[in-house]
There are 2 protein chains.
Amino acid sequence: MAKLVVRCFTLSLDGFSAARDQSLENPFGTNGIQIMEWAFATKTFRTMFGQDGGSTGIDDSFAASADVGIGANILGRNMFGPRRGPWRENEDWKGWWGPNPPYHTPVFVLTNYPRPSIPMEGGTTFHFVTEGIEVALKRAFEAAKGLDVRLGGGAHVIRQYLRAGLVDELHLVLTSKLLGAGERLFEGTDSISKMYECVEYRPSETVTHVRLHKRA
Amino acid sequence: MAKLVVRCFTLSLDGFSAARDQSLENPFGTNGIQIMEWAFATKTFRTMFGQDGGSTGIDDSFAASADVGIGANILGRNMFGPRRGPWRENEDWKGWWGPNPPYHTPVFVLTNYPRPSIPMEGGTTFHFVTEGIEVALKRAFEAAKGLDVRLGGGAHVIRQYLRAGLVDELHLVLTSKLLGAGERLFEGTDSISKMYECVEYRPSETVTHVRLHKRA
């Protein structure tokens, strides 16, 4: 059965998956990109950026295993764009990741206002979905016609769908750097913690791959 | 200079080094103990409680150096005892450990009600001290003789030490476990992230050693 997952979600070691002000400039916040840097050495990152060279350990295997298998992802409106209320006219933001995206698949991302969908290349399409997380989810699925839908963030999203008890996996990435504030993972989120069991623990010389599965 | 340390504090993959309802059965809170279970299968820590055998590696490594260079230690009233408020009358909790605790040094037990210091079997002595922090801080650098002095937790005593700026430091272990709520070691914290740089990231089997020193 098709699976809603997480992947490569990446936590600051005092719990933050993005520092505070998100702007153009600053996707994951003020300093917050360096949570990511594990990634960015990786093989498969600098590859999809168009660069030579990067690591082909355990972390290039987790960063090139995050899209193996996923039909549709699911994103917050933060996690699409730094703008913040209904959508300007005339609106050209389509995304941090210019015209050729890295999904490669539809895009759900959720929003409180409409948009049309925008076609983006190399098969990705951004759909902007009003009803909320579980309508989000059902045509998420629809479109992935069998494989799994990826629930790319950030950390208030998947909270939500956690605690509406619908993701089966996560691939989370504890790194030791420290954000001091930001968008927390863990927050309110009791209910869930006996819901998961740890199936993988995978430390890499810069970071620990740690991968939860929901119990049957 | 003598240094106040954090050694081998423990967090939970949310974050928490306890979890709720902490007791007299539950010193961690319900279910709160298995973040410990990387230390339990240690040579050392078997080895402390009589027991044969036990780890070898890296955690084993980690739990025998936590008090190494260690002349005193600084403890929460939570971490020496399940009890709040005031000591009854012909108190006979004398700690979790014991008659002979694992210290062997003296230790400073941060309480709002005071309470006769009490000698143990094999070099600790309890002292109850109710002016702050600040003063247990100077009274263990006193009773260390310029050895170190490590600050054994709770996440409340950690926090209020680090926001004082007075931590030089911590070696924190990351666990898989998921405790659900609890006490948090990153919470407010934000002012003192930039204070600290990680000097060290050991993963080992099972939890990944992350080890941060105050920036000079």
Contents of the next structure:
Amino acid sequence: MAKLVVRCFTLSLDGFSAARDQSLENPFGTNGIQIMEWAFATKTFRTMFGQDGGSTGIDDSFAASADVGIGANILGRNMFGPRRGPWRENEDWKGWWGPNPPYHTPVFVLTNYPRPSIPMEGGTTFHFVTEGIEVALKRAFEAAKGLDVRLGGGAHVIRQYLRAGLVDELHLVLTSKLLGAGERLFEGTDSISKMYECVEYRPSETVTHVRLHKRA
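Given the form predicted together with another copy of the chain above, produce the structure of the same protein in the form predicted alone.
Partners and other molecules omitted; one chain follows.
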């Protein structure tokens, strides 16, 4: 049965997925990009950015498996871009990733403001959903055609799906970095310990990978 999954979602040691003051120049907030250093060092991520080399150990294994079995993705507005409010007339922003985004599937972006779908290179098409998280999930499962749907974030969106009991699996990456402030993943989700159990706790030389499954 197809599942809603979170993969490679990275957190600082003090529980933040992004720092304050996210912007076009700093999509993870001020100094927030440091929590992604583990990923940028892997062969999988270096290949994604057209670079040679990179680590091939535990971290790379998790990074490489993040796309396996995924048929569609769901993102919050913040994960698509830094702008807020209504889309501009003749809006030209098409996401952080350039003409060939790394998703290669239909991507459903949660927003309060309608916008026509955007087909991109490599099989990615961005669809903008204004009807809420459950409609986005229904459309994503339909588009995934039996494969899993990945919930990419940000933290605010993941919290909404957690509170609704809709997330089946989470793969979290715990780093040693401290951000001090920003957006916490589990803020206000006090039922996590009742709804989920840890099925894997695997440290590498740089981070710790934790996988949570919804209890039966």
